[in-house]
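So this first bit is one chain, no partners, the form predicted on its own, shown in structure tokens.
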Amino acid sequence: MPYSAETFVGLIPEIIAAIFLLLVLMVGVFAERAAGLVSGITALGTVLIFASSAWLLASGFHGSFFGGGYVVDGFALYFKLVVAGSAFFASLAATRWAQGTGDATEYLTLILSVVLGALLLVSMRDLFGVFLALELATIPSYAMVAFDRSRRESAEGGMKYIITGAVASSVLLYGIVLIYGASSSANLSGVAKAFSSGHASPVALLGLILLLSGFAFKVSAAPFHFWTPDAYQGAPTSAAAFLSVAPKAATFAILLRILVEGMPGEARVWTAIAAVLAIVTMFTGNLFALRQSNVRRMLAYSSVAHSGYVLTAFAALQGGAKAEAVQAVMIYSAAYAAMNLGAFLVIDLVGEDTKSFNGLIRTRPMVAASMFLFMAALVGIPPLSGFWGKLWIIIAGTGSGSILTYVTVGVLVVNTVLSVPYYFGIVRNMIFEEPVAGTGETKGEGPLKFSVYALAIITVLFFIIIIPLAAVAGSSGLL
């Protein structure tokens, strides 16, 4: 029998995502003004995706399907949890904005489409399947960025995003085709044979470089980051928050799988490329963030810098620190999802100009306290979530035995210090500046405030779950 019951069990999260995507569409057809209802259905769908992924992970489920092109293991399920959790908070936060525009159904359908693409992406072991899943997660994000028709920046950001995205997708696909031509296989087990000797053909190496270039665009790594500030500034805040964490985490996950499972023989090549990309990305993100007066744009450049931090863990995937490097990517993805998603959602409550945060501690103390926690976590102040993510990266880097990785870790430390002025500049404004008019509470903030406060609690209590997270990461099955 081609498809067993085990196949459908392994696909439960994806099946739930597809069902709720269609359900939201159908409810929107018959209840056009029921923004609260479709938001609730979307949130319920993400909870069920999270619960099913957690159940599969807790039960130790593992399976390889469709000729080995699709795998359900601890590694994939972990990132499905990150994607589903991020989508839950994003869908709650989108309620107020979607109600105001009257386009809740379409907007939330796009979020679920990205979720479905990301869920499929992290389980792919076939390069052409990777491309299709990545595009399923990316194409709806173009529409999400350009969705706010009331703002010129939204159309501009969406246009830049889709044009550069099309170029990047073409480069990625060409790299995949070259790798397929060199290895005569798109499955990672077959690709690994072409890269196993450490002396891959020039065609295969060119394919590897093009593949890395395409993925560098998807994760906002410099110098392929130029779409990010405009896209995040133009997108609805909940969209920018979601796109900055969930699809990016899934993209890092599949890149990690491709390199570790499909190209281990050329680790010296791609770890060196990752190190250079990490250094350039960290400096680019932080130096440009220092110059921003728009908090949303500042967080966009901050997102670029954090991509550089994750790439530092990729540079450590050699020597005796491979397991720690994989753990670092997984832990940092979860930590970054909580703190960055929360920081973006505070902007939805307060405003995106730095002056909007003036005196916030006196007008909205709980929101100000949450923003302080997010800023401190993004810097890496212990014991908040960002500290544990960076700590694991440093542990992996120092254990790699590579001088280039040591340099990259040193650059990470320097850039952590470099990021302090712009993160704590927001904190200074909240405490020492006089409040400005129009920063009080508005109607319909309940779900948004719940998301902010819940993410703040996760950011603070991350140290409690770091041990089970590390255990899950260590037994993910990737190595």
Second form
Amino acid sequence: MPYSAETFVGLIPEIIAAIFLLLVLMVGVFAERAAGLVSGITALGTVLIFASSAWLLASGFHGSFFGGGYVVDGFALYFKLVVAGSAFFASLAATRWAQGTGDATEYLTLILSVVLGALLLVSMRDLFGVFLALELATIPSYAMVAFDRSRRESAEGGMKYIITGAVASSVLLYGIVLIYGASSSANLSGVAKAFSSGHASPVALLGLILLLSGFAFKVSAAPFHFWTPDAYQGAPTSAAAFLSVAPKAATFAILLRILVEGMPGEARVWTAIAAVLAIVTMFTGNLFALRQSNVRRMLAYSSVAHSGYVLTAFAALQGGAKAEAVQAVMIYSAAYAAMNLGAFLVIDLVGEDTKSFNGLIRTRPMVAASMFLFMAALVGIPPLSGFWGKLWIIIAGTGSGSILTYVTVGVLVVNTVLSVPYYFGIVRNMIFEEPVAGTGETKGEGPLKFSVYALAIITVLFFIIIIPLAAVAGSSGLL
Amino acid sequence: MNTVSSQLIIAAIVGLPFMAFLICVLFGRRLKENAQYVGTFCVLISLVFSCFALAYVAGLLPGNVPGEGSSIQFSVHWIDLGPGGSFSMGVDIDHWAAVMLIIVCFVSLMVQIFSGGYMEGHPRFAWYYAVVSIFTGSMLGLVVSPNFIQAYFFWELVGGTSYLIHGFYFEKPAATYAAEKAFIVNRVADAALFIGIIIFWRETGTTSFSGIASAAHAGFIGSTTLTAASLFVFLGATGKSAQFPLHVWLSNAMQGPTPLSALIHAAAMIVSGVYLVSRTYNIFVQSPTAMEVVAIVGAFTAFMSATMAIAQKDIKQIIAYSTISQFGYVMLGLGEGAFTAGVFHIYNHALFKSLLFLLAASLGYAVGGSSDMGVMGGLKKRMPVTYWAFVIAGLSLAGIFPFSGFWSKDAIIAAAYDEGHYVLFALALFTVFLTALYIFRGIFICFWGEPRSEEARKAVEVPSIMTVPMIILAFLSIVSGWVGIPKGFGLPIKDVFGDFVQPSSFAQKTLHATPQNFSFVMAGISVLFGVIGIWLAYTVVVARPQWATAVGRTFPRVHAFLLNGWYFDLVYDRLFVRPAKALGGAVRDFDLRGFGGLVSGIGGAVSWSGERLRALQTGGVQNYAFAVLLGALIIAIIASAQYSFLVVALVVAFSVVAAAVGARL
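Hand over the structure of the form predicted in complex with the partner chain; the form predicted on its own is what we had up.
Shown next: the complete complex, the earlier chain at its head.
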């Protein structure tokens, strides 16, 4: 029997997302000017998604549907929590901006579409399903980047994002097709057979290469990252905040699933690729971020660097530390979601020029303190969230037994130090510079401030949150 | 230590200052000047509880067998790493840690009482007490940490909160640079420490200090790896303790309130480095190379920064350099295997150094905020308490018998001699002379002669809320060393400190340490060097000031060399800072110009299309797309390095695709 009650139980988060997606659209049609209402509905939807995913996770739900092409396990549910959580804060943060433009309905619909795509994505065990879900998450994000019609950068960023994204998608799809051709199955278990021998056919390898290239674009790993700074700088801040966190976490998750479940036999090849990509990405991200004068652009490059850190965990997926490497990706995604979302939302509050942060400690001390915490967390200072992600990556990397991975971990440590000056630059401006005019509070930023403070608290209390996270990550079902 | 109540008491030692921090932050506006009572009260309770801990480990509590104290150990499970192991949070207080707890709490208490007067009327009064409290709490947490991960936590917390101290007066522009420098130098050191921790973790599967030591002893770590990891940990310690080559941050980081400098230098941040080495001593002793490096770096740092201190014009700078120098002594003692002498010096140093900074603060308070010696002079009669306390602290620092610094410093110097390291011994001995010279040069300039400014002429003694802690500390700077009078000295008293704080029996066995004998000849020589230093200081400042001017005029380069701290800043600036900035700038320009530069070098077809697109205000897109394909190509090359038959086909295929896409766009 293809469909059962269990199928629907396992799909509750996605069903909720779809219902709320339609609901927001409908409400928008009948109440055109109700920006507060639709963002409230969106936030409620994300809370329900979060709660249902948490419930499924707590009840130990495990199921495989649609001929094994769709799986609900601890790993998938964990990432659904990350996606839903960041969508919640992003939708709250979007309220003020969406009210200002009057396009709240469209904007929030796009957010929910990305959420739906990301929720589906992390559960896919079928390569074509992966492609569909990935595009479902990506195509609305093009629109989100280009959404701000009042700024030309937005259109430019969206344009660049779409064109490079189209190239990347075609590369990815071509890779999937080649893998399908080589293994005559799109299901990951079938793919695993073709890659099991350790001597995969050249066609399959070519497929792997193209697949990795496509994914490298989606997670903005260098040298596929060029869209990132333009897109994040152009996009509305809340969109950049959301896109840098939720779809990225989901993309990392599905890449991890594909590699671990579908291609364990060729781990030697893809860990080497991941290691080199990680090294290039970390250096690119951090060096480019060093002298940026636009905080959003700086954070965009910083997000590139953080992709490199996560890729280091991918490089560690070999030897005796596989389980820790999987945990590292999971924990890093959650930690990164909290601190990066927070940092972007502070930009939404304060402004994107480094100068607008001048003297913030005097004009708005609580916001400045939150930003201080986010910056320190992004550097990786304990006990804040970023430290835990890096710790897990380093633990995994040093246990992998591969020289290249050791080098990558060394590069990661070097890059952590390299990243200090630019994160620190914000802190310096906030504390030591004279305040500039016009950084005071504006109307309707209550939800935004709530998000910032909540994320700051999560960032600080991560040393407690890490306990359940590590427990879930330790029994994720992947590996 | 099994009962829950006593465990709570121990946990409260660390927890109370954090509580004070929260109260001062949350209710600071309402508390205003009352914040001082919150901070002072919490640290006072912590001090009482620390005394309880000390009594417990000394076996003095009823219920223990007398004299049979044990260390306090308990922990809770923290994070499960799955197959990799787990982390725990806990407390491990041995004899030395118990003493250290008292030092930290006591110095913090003195600083907080003193600050009640010093900071009076400052708009950020409550914030000041919040900073002191969290700083004290972080240090206490570090002191009791039983494992590297927890220690690293509090280590970073100490470093992070010190940033709040350096940046306290954010109105001063110099504070920015100092805070930034301190932060970045410490990040380098922390990264090194972290590497060391991870190596230990990977080799032994544990982060606990004792677990690593026994695993290393059992041969789980190769000797090279052990040395490497120990040196990484040591490099981390040099960052916090401002030892060569990472000492550069400290002399700039004097912008915070002066009483906070007392806390940093005497009992908190800068002590944390040497404390970590003493805490992980069982690991260090297993690597003779690491021990030797510790000793050499210590002796060299002691000498180097003492020379720098001679030429300074600011009293706080002199004291700051003296901290670097004194912790050089501690490192030397630890590296030579004289554990007790080394930590004894930490203990003595805590008292006289906190006193010195409080005195500098009171000088600054009296002359209107400056610590430049150029505005002082002739304060002997105007500020008698400060003057005499300063003389006592100076004598103690210079190691003059019978002041406290004498006992520990002499033991360290003697250890270098006994170990046969005559070069280090000579450096250490010469540093005694330099120490006496620089500190008494400062004292004579500040207190003797004629006032050099209007403020100094009008200066009066500071209020009693400030003099009382000074008098207490001055008294202790005389007598604190008397608890560690060695047996060979001939007095019929016990060497309490030496009997109580001993290296572990494991360390003693590994080092084949023989008990040190007190040598009157050695003590006489070191005191003589100190007295010569004081005499020379008197001569060049008071008796024959023209000599100093003459020397300065004859060797201007030497003077500038010392004044500028051997030009370390300049060298580091040229070596690291400027290249980094240049790289960042180059990369930024590259970013601004887009990817165009590279691509136009690759092919005319693409740059042609670039020209067309630039007119459309979307210049660079095709280059980005091209970069995607180029990246795929790079990946392909990496992947097929082992499948060489693929390489040619891929390169051709992708070049065609890339050219096609470029042309299309």
